[in-house]
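A single chain comes next, written as structure tokens; it is the form predicted alone.
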Amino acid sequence: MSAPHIRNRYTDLIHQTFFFPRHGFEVIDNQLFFHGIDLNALVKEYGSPLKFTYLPKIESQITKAKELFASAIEKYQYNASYNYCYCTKSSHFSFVLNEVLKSNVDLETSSAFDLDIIKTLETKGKFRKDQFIVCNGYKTDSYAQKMAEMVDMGYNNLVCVLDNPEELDLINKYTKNQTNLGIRIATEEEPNFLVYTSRLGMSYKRVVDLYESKIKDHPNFKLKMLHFFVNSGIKDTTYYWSELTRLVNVYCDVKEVCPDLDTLDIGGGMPIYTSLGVEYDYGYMIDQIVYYIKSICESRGVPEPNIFTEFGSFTVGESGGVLYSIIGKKEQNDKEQWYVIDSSFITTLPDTWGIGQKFILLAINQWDHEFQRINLGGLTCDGQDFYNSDTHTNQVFMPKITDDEPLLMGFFHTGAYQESLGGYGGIQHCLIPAPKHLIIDRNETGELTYQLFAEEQTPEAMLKILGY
């Protein structure tokens, strides 16, 4: 009798560990492939490491969304709107910009420069005057002429979202014309944070009488708008549906004594993938949020508001992908073997070693390999400079290395925040180089396009930088 076959390969551990193949990935003669780009011949033409983005990715998680509310709108008979809002902060590029606003959609600042963002947006054609603005973020000096400046040009929907009493102050030293306001409750942590209140917005106590005093009878301003964010995100927890019916009862509570207010935002924090061996059902949690606002205005007898959301990683956080070869190993005992790579993770992805989030993370070739648990590190001396453990497997796997070709391997759905939390085209640690940045788009016939966006960072760039 002959001896079992041992599935043992790469290919084998991924497809009894993981849904696979899901989310555009997909593996041809074991190499991977991602929404049909053949990423080993992308590190052979354009070489490694490699940041990309995949443009149609941002359209289809807008289109997504857009549509489960239009759907839950309908099931319900939900008598106002719904608008979607591209939360800049994650991702400032103009090429995400760009992509995003061709699905008609509106924008959430953080800061003043993102006012000037939106200005050159529209004096491009990218951006109409009268889409909406909503301007989040502690309000400095700046940031409160520049809203009043926009206003004053003709940005009627922009919206100052109070973050503080004192905030109304400052907004009124520079408004010269009628100015539509939020204000940001601030939301209980879950349990197990390190406070028990979000240190943004203010408390829901202060709302109606900020209003009574100072915003009801102020010739420029009105208040449109009461927002929140849940700082884990939109869960389907107890947690998190405790918290969207606390805050809806106070959107009642001042709707009663202010006829202009007609918005709920509620934020941002839809989940993406960044593993695969979980599902989300968003269709059911989009579906809860409809129904939940519904069923309370109508038990309290308040009109339902117009539902804004806040989706920056939701939409540019699966579009993007950082690709590396691996340079060399270390056995630095029976038991830990580290596999180096050819950049740094503080460099590209400080997520992973700055608050310690996990990406998918694939091999691109030698899927018919053997697998061998490892751990991966950076080219920095820098002891934090790894990472070791998969969302859900408390460990990474990776192909055995051999003398064949080089392995390469890539992180997936990284588009969010990391060149605006490791800085951009800078100095990082020990010098490590930016990547190259490639975008990947499709033409009119379906076909794949490539742009190198950036060069990888050069000696003489840094140089330059330090003053030498």
Ligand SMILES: Cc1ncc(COP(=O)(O)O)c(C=O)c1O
Second form
Amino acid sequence: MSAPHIRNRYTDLIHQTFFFPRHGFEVIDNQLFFHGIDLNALVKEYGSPLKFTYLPKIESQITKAKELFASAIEKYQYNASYNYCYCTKSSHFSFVLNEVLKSNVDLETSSAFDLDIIKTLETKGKFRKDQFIVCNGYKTDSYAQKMAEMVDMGYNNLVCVLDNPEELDLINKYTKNQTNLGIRIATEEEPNFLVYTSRLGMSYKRVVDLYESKIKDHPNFKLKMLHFFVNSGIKDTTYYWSELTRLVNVYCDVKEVCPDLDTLDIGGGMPIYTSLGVEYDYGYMIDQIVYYIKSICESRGVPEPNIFTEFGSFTVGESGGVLYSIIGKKEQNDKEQWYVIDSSFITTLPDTWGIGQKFILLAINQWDHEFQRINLGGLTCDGQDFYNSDTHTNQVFMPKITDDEPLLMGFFHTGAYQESLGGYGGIQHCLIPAPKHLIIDRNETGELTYQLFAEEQTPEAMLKILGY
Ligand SMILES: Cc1ncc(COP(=O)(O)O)c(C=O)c1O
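For the form predicted together with the named molecule instead of the form predicted alone, what are the coordinates?
What follows is the entire complex, opening with the chain shown before.
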């Protein structure tokens, strides 16, 4: 159905509200395309709900960050290197790690099982033993033991980042060979947060003491890295810049007593586009980070450190999407219209439910229809399984449904954290199955290729977990 005379069409709304098309989106004949992928055709072929990962976006994100750091390093004649680590917890899938490692990046881990992934990648020839492994997270016995085993196996650039002083004793229990250490410094939280100081890492006041008393003269330990992660993420705010400068000064304090120290890991938190209504100047942020580190070190007479980042969302977030069909409609009162999706937000996009995360949400077809304000409901019987506000307008608008064809919609840039938090492939709320997952890539000639990674979860798979 085409209705060119209507002015309050969904297409008018999107084009008037945002700079559109951008971020790989475009609309052809009232159908949405994403990086050239015909999403309507995709749902016709594979059905919905459908999760997908567009692999080329991973490489382009890594390249973007590496190039921006390289140009800031050149501009400020920064005399140390930049290392891009991928934070594995944002997506552990093999197809993500395989893609990430093609760009020759290092890895950051959070728990013992992460190390099993790395050993598997090494045996498959995808990871070298001389690449960096930054081991963050709380050190349990098995995590510490696995780290020590890997150092013994020749993973020479594994860095165990201490979250608290007691972890040193645990590491000491297992290490036989020289082990690189890092120390995570606790950041101060934003003034409106529930606690003053992050629970992760240790107070900067304890660092020099810990180094002097337990690391300096230990035959197996070298303190190589200081690490921090500003919880707000990397943002152009007074809070971020004051935390960064404070922590670079801590680096200089420790460097004055510890000659082995040569690396500052500034964590993850590079933002991604979760709305069409925001703008990030990545070049400016990276330029300023390098500038601050360089100028503070220069003024303190300390050689500048190698800079490590651990970008998770930035690496993989914008590669992911999930497509749903609207399978029902309800009108609960004069104002509240509901569209029912064919899956659950709680399990397929758990951040929308857990932390009120917004994602880019767009209709896939029917852009020539009139729009209306709606609430989106999931299939579970949970009152919290809904989505009704985007970042920009605090509302959600979708094309009006007609009987002609089902309305399809997609959430985009959903590639980080959603599967692990949603317990992908496990027991799902109200037993709504995990969707099919499709991997989309481009071949040497630039054509799109499609590979089904997983079918929709079966009743047998779920019943097995449940013990039937
Ligand atoms: C220590 C550490 N590094 C890196 C990251 C990745 O953060 P992001 O996904 O925002 O880049 C996290 C996320 O929680 C983290 O805790």
